[in-house]
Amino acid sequence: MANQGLSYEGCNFLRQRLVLSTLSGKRVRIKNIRSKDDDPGLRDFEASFIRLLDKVTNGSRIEINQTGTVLSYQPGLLYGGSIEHDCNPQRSIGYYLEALLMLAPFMKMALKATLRGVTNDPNDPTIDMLKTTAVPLMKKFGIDGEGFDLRVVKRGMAPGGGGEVIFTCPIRRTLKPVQLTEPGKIKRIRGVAYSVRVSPQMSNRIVESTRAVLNQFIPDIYIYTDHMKGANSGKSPGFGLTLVAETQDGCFLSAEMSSTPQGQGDPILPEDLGRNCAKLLLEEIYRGGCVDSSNQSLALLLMTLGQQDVSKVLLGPLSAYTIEFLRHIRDFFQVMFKIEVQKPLEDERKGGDKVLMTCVGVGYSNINKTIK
């Protein structure tokens, strides 16, 4: 089986498969990619993602048939270094960055990636969200240092894009196991309301309506307004909000919303956006756990790759994406998680059912990093 690699069908979970293939060094072949569609094969944003993988690795072999319905990927070594990539505007930079976050610690050279495209859209996690949730999560696994940073240079809303983001990440020889089992109570809420190419008043209106909902629960709320002008505001108008709730034990739960892209669907009022986003945050807090639903798979991957020791993380209900990710981890790394459902006690008001995930890391070590 080892030389055959793994094979899958269909276009779903393409990123998961390619990222895990790159980390495990196992070949992967994906067939029947939208083969029944009028427009079969890989989409432009997927091809762009594959090119990005090619840029950060050395010696990857990628074969795609003429119609784009079959993809073979033989991963090379993770190289890193300084790269620039123009992300396809069909998906936001967050789509590409989620994968880079998973790969960056294991490069040969520390990664400095300049990504251009859409920074905020309704479908993918925005840069603001990854910065406030994914980055602190990675720090818990021992990925930190001065070079660990995610910075928005220019904002670019969908559909036009024109944003720019710089992501730098140091390399690590090994990851440390974690025990994240007590989320603790929410102690404060922070957020960013951003607006580009619309009146700066939009951000203030968002903040006001958000506070109207959240002030009923907690006094310590601070929402920054970020209004970028001129060349830094990208090509399309829009506004949005990212909210993050921090617990006493340093866990972060987030929610976000962006305005409807220009020319697509019904426009949304900033007041409604603020209110709805606040409700989304409350729902995320109800789901609870030590990691919010958008970062479940990142946490599980870092647990899998940790030293040969037990890691435990308490999560809210698993998303469909996460469940598929667990299947892939089993395929690529032969790691099975122990899953225990914990029901909250009636009087505790701790929200929905939680899931305690336990695994023993594979002791993955960065083969590129020579020991001095």
Contents of the next structure:
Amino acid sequence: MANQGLSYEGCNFLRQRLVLSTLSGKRVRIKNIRSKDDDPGLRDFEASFIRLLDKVTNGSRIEINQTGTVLSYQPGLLYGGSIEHDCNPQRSIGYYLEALLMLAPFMKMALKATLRGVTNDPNDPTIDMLKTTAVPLMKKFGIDGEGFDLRVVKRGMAPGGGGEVIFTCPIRRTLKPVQLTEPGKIKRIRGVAYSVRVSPQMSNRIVESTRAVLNQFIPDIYIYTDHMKGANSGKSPGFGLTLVAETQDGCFLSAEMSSTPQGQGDPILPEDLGRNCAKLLLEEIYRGGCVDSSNQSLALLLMTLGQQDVSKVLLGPLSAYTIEFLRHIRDFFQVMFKIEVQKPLEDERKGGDKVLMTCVGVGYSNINKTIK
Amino acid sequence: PEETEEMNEEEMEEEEGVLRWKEGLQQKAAEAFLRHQEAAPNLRKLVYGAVLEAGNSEDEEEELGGLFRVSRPQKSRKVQADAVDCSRFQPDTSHNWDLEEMLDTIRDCFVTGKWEDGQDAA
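After the form predicted alone, can we look at the form predicted together with the partner chain?
Okay, now the whole complex, with that chain kicking things off.
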């Protein structure tokens, strides 16, 4: 069993399994991938993700059976360097980038990834969101300095795509342990209202209705409007909004919403989108914590991989995705977190229950990095 | 030693008769401790304990006459195993953010809200 590596079933959580396998060097075998489905096996976007993983590593062995229902993966070394990848438009670039963010600090050579595909869709975290939440989060763990950047060069809405994103990340030998237990109070709200291949007026309509909701709480709101034209506007029309609330202690909570992709269901008015997105942000603030709900697993991974010291992070309620991630961390790194629920005091008006996560890092060090 | 302590407590109460609130203090503390213990590791059990139980549900496939198997693709665990791989948090739809009471639950998350003693808006 030991040399067989770890074994899982089903296509869910594919990314976290492969990412943790790559970082820990443990082999992984996933069977019964959509085995009961009418169209069994891996989908194109999953194949595209595996190809991306193959590009950033050196010497990975990937075997997939004929129907695509069994995948076995023996990780190689994280190599990095300059790569280009056409991300399958079934999922947005955020799907691929979430995994890349987890791997990038541990490459042999600093990563410069040019990813093409869908930059914004309603299902996955958009590039704008990852830029405003995941990047500052990683900085807290000591991953910063010049060359840490995430940039939308061309915007491509679902379903057509045609967007382009450049992600560069420096490498680190070790990570800093963190103590993020006090989120602090929200001092300002920022946002980006974007639109492509529709009237630029759409963004302004979004901004107005959003402000109407959020102004009840705080006056310092600024929402940028971003209208890309011509070659930078991708293949499909659409618009959307990403909001981020910044606290005094540098924690970022965000929410976002994109218009319904062309030809998939009822269209949404920009006013409604703005209002609903603002409410999603309020919901996110209610959940609270020091880390945005969509970045919980990134924070937990970086805690696990930190130096052999105690890290603490206050989170909102754990998402199903995060719970599964915690189980996977136990499987791959034998780390279990101390999980304490913090109930709000009676006269406190700070949203719902919070969860304090504590762990001791495994002292992971980047063996791939060359010493100069 | 516990017994003697209880004895002492009881004797004291009988003598003074005023310290009624001290009755069963130890028991009260024990209960509170247990209550706390039960509430706290629940989440831990949810995260780390469920896997052991889930392992048993593997061979629940019933056989009909030893030839056919009942296929139940809607069985929760199997469905979850093949669900969409997405990190997004599904929002709680029971919260109505049009209501003033709901808005009030998060007022102090902002700098414009109430500040704790000892903290300053500086």
